[in-house]
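As structure tokens, one chain now follows by itself in the form predicted on its own.
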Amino acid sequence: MNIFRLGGDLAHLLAIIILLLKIWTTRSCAGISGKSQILFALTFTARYLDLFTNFVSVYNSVMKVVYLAAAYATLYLMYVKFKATYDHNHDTFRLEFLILPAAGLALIINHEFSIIEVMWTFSIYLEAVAILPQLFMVSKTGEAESITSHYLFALGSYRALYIVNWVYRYYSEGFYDMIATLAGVVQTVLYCDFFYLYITKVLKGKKLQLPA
């Protein structure tokens, strides 16, 4: 555990709380994409195989149950509570496009060619392009609430952040994971068009509009 590490973990948590959030006080989920949520509850389900057979710490498990519980209460939400609410008509993208090359690269290019380590590579493959049914949906849309911007910004600084975990691992314990390092660049690169917007015309108190 270092700073960098534990920012993203906190960056990461924050975008949830926002989400659930936002969805239970306004009692509506419109402008986010239900598409990107079921990504990423599959990417923490893959990811968390090893919740009873592999003990890290109080912590980890603790995030790793959060997470999971999120990502399912968002589906429940998104899904059944609130699924009148929720705009299907913008969230087209279509999940296989990103699924099952996620899972064919997990499948050729692991630690480890077993279950557990196969599917922690689909999940961090996976959650490198989760975010992309929401971003092409904002893109549909034209425009994004100020609160799901935030949880947006939230969601990259998370990534980013981890990406500086990895540098700082590398050069104070000579650590790296190349998959994850590299599947984080691509999330962050994802968020790049994003992150101008939000610090030009979110910060700054205007709505954001990406062109469609």
Second form
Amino acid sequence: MNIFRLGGDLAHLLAIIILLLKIWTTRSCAGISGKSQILFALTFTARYLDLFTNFVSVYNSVMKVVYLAAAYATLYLMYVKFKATYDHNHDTFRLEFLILPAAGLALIINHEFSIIEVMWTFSIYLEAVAILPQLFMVSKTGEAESITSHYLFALGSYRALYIVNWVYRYYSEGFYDMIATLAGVVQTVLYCDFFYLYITKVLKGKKLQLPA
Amino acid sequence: NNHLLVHDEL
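Form predicted on its own already given; the form predicted in complex with its partner chain follows:
Full assembly next; the chain just shown is listed first.
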């Protein structure tokens, strides 16, 4: 564990909490892509199958349970409790276009052809693109509420910090994981355009609005 | 053993 990894985990946790609080306090999930949230729940479910087979640390296990619980709580709020506020007309990304390629790739490029490893690899590939329905939704409506922007910024920072963590681990321990690193770079690159808009607009107190 | 024990990331 190094400071970048911890920072990444905390940014991820912060993103999840921001989203839950936004939905809970405003009693609305307007502007949030349920499709992306389904993909994140699927990602955590596939990745943390090892929760009961591999014990790494109390920290790891607790974080896994928190991420899983938060992902399903978000789905519950969006699809059950505040279903009426869900903006499904703008959330039209086809999930199979992301799930099927991620599954296919996981079957071909993995560390080991076993259920737990293929599922882990699938979760890595799927997570890399899971935000696309959300970014697609923002581009379709042309704007995002500030709180949604903060959520996206925290979520993007998480994988960016993980990349720094991987560089650090490579030099300090000789550790690297090509699958996680390449997918992590793809994941972070997807946020670049958003990061630019966030820094140039939202941090200056303006609403995130895409140029017409 | 699988790499997930060494990997230990979230």
